[in-house]
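This document opens with one chain alone, in structure tokens, the form predicted on its own.
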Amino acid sequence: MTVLEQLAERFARIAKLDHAMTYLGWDQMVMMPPAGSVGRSEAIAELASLRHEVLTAPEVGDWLALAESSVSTPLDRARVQEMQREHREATALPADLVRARITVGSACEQGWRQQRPDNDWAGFVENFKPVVSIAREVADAYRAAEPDSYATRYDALMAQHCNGDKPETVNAVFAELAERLPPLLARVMEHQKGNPISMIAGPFAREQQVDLGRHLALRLGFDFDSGRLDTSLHPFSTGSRGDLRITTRYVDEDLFDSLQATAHEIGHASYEGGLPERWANEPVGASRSMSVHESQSLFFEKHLFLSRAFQVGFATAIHDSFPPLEGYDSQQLWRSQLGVGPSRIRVEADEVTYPLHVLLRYEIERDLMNAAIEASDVPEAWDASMQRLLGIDTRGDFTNGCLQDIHWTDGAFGYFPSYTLGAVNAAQLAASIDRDLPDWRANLGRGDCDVIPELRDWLGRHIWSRASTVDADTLMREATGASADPAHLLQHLERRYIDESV
């Protein structure tokens, strides 16, 4: 057995542990009785500990050193590089630091669950300070493990979620959005003053929403022989080829909330289901990064489901499920989903303002990790950015301000950029698809059933089948001809919300 074969066998063991934890976690969030949470959490923690032991065993490092000098093909080099990356990240953090991060994160999250509704920033910040301190230590450990890779602490943390997205590219993306998106938002709002958006109110029966969601899933190419669609408090996607699990939520007064969430999660599931089977048990066969993953979900949600062309054909399904809506044609149903306006809450934001919510968090957590500000400075920085970017005064409203997200409670700094990088990448991929399949929108609007398989095939060839054989920047350049460029997102927003053409 060659050293690469030994490594493949070891990572196959790790993949089986990951498989078990994935479906135990899904069951915990979807099906498990609440009283089972303690036992389930302990079981998952035990499996996670075993996984860490298997991955960080001394022989793995020895095998990786030997493999690095013995492989010759580009694919085998990529296989070894991805194994090294996962091993390096696992061994970079001392055990006591991992325990400390979990301990302070758990305390902060538990406190946050009551402090947020109580508008209690003073109570939260006392738990938040050690989270920030530990996160900086984690970043320093990652930088020490790769001293030539990360210029700042924040770069090291962001790489855990946006692997392969160069910091200079990310900075350039957000700088351009900060300059160009606020005036575009003002133009969109002015346009909608003269062309008001009429919302379509419910209630919409849950049973019919479920049936319509399944119909949408089938139309978007989801295979129910290889997957499930269930209900959860917050929609999510998990699983792997042959057993893909997506969830959605249903809002009685908003029919399109669940439909957009379902389309979003189908994008995630399609990516996972389209990964190459040959490398299913190795890191090289995994999805590339959260920013690439978000590009797939946002393509399905924003560029396919929410496209004017798709809504033309889907209107019939809406009318069949909810006959009282037959008085609304496809244009009215589509426009009812296009309302834009500044708001305090990120998860309720529209497609135009959402990147501004992410930009605010990106700037604050970058400065926080790089010690330009401290934990106690967050509310002031938050309000200043909300005023600058969205024109909203949030002073004193911590519940709907800097306490609204769970991400920071456990130190997940660097995660937020993946949302907007995903939106940028999705728009860029859509522009490339427009170039390669110039008639897809017109054909979709005429009810051509072959369009969606063609779109899935394009994404399969350019994104899904590539898995982690190249980094995120290379993946985008080879698929679209350029690194992430926000110009495509800005053009898409203008075409949809001002020209109302897509």
Contents of the next structure:
Protein chains: 2
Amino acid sequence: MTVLEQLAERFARIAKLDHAMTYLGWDQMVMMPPAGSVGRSEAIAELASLRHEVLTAPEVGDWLALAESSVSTPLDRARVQEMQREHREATALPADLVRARITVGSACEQGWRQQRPDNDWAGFVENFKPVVSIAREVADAYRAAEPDSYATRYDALMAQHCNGDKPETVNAVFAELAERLPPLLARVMEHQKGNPISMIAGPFAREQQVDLGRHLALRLGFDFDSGRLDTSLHPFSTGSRGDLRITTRYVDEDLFDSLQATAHEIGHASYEGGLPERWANEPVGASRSMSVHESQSLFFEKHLFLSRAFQVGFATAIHDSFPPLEGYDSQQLWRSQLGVGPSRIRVEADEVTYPLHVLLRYEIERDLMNAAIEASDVPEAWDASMQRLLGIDTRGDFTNGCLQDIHWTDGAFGYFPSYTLGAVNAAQLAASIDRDLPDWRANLGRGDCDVIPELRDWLGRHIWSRASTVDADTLMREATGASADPAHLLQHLERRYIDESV
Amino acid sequence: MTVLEQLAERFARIAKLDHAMTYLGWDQMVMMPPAGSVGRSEAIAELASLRHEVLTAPEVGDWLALAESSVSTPLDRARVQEMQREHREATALPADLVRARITVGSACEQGWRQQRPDNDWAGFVENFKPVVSIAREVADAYRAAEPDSYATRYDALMAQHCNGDKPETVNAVFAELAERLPPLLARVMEHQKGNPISMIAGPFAREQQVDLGRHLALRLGFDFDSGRLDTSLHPFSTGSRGDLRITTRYVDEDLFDSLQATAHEIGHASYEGGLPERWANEPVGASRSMSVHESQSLFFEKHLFLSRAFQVGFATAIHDSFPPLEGYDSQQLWRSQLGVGPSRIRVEADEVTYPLHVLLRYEIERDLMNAAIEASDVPEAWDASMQRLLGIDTRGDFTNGCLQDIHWTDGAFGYFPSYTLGAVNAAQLAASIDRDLPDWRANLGRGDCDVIPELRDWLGRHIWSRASTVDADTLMREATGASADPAHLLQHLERRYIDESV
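Alternate state requested, the form predicted in complex with another copy of the chain (shown: the form predicted on its own):
Up next: the whole complex, starting with the chain shown before.
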């Protein structure tokens, strides 16, 4: 057995533990009765601990060092490199730092569950200060493990999530969005003032919503022999090839909420399902990064489902499920989903304002990690950015302000940028698809059934099948000819929300 | 940390792996899409292999030897003894024998799936011969690991399932049933000839069946905050305290099939749910054995649900769900479930003939293991027993004869007796409950809501809470005053099927 085969065997064991945690986690969110909670959490924690032991056993480091000097092909180099990344992430942090992070994070999250509804910033900040301080230590440890890789602490934390996007690219994307998106938003608002958009009123019966969602899933290429669609509090996607699990939720008064969520999660699931079977048990066979993952979900949600072309064909399905909506033609059904306006809550934001919510968080957590501000400065920074980016005065409203997200409670700084990098990548991929398959929108609009398989094939070839064989920047350059560039997103938003053409 | 604490920690890790395998297994049977099959099997196999490594690591044997000489209380002795039992079972078989057993078992089971419908005994026996031969080797290895414990190979195999029942007790139970049950069956048949029983015709709408089953579950004390009731091809029960999962199936033409199955599985689940929380992570805290488990499911199914007293109160629920059945009073609804008659298929057999199906298998597998007969002799032995015990000529019908069960295909000899030992124990426990709570039937018949909690409390105190702190024989002796004795089952069958009084 070569050393690479030994490593492959070890990582296959890790993959089986991941399989167990994945589906136990799904069950916990979707099926488990309430009283199962403690037992399930303990079991998953033990599996995670076993996984850590299996990954960080002394021989693994030796094997990796040996493998690094013995592999010759680019693919084998990528295999070893991705194994090294996992191993480094598991060993970069001293055990007491890992424990401290979990302890302060759990306490902060626990308190937050009551402090958020109580609008209690003063209570929260006491728990939040150690979270910030430990996160800085974590960033320092990552920088120490790769001394030449990160200019700042925040860059090191971003790299954990937006794996393979160069921090300078991410920083440049946000700098450009900060400059160009607010004026575009103002123009969209002006346009919609002259051309008002109103949502279509419900209620929409649950059973018909479920049927319509299932119909949408099939149309988008989701295979129920290799997956499930269920209901949960927050939509999510998990699982892998052969057993993809997506969830949605149903809102009585908003027909499109569950449909958009379903399309979004199908994007995530399609990526996982399209990863190469050959490397299913190795890190090189995993999805590339959060920002690439989010590009797939946003492509399915915003560029496919919400495209004018798709909605033409889908109107018939909506009319079949909800005959009272026959008074709305496809153009009206589509437009009813395009309302834009500043709001306080990120998860409820529209396609135009969403990146501004992320930009705000990006700036604050960057400054927090790089010690330009401290935990106690967050509310002031939050309000200043909300005023500047969205024109909303949020002073004193912590519940719908800086306490609204769970992410910071356990110190997951550096995760937010992947949402908007995903939107940037999705628009850039859509632009390349427009170039490579110039008739897709026209064909989809006339009901050509081959379009969606063709789109899936394009994404499969350029993104899904490549897994983690190259970094995210290379992946985007090879698929689209350029690194992540927000120009495509800005152009897409202009076309959809001012021209109303796509 | 004492050596017992070290062992407890190790077994807690094993318990978490068992938790994972339990719920992944449930998911596989109830939720998983077909294409997930290979990935799931591989993951469960890897967890099983990890479990084996964790249990058989060299230090565990040392700790057990040390612990054995250092514990002082009866409870700690039981803790160590049950850990030793698990360890011995995991180490008794050489690795190549374990592998060989899996290989020949898988091949035999795989072939059987087609050979059974094809009535192809000749094809089957070629795969079955090595299964028999490996099972004999397995039995020899168990006997070698505990040299003074088992008089025969078959006794050693039975001990793996009917853990703590002395083989001589089991053998005596079957000897008595072989003598006394066939004449009782003849008397029941004679009685029913004069007093015919007919089933109530359907169809019964699925949705109402589901509602009624849920109602039954609640009435029997099943808590949906700590459990689920789903649908699967074959009813089963799994999970543990806080998260009990039972399944049933719905038959259009037989209202009582799903209800009896639900009651049966609630018996299993109640036992698991009633095991002491304190010992949840140790072998001493596990259910005692298959025969005790089956006694609980059969108590709930046959002695509670199918009691005349229970059916009086339940008739109202049946009428509410199925108004067309209002023409049948509770006595008629009850009697419609009591038809008895010889049949070829064990899983469809009634309460009187079921033990004869098991007796037949017990005799054949005992003789097979003890080399009184060989694999190729099975059809002849089968037919001779069917003629003798049930008066049915099964010559040439392998599909509904000796190929009907999956159990033998992977060499699970020694499992069948636990079904009938469970029936014997259930009737014996019911007799003790009649003694301790003499008014329970009368009270239940008049709708007293306290009766089921009282019955659950009795079983909880005498069976569930004792877990594996004593062996099965002691458990029965302390609960009922005697070792397993088929007299109670025979008396119960006489009262129900001839007197029609219980």
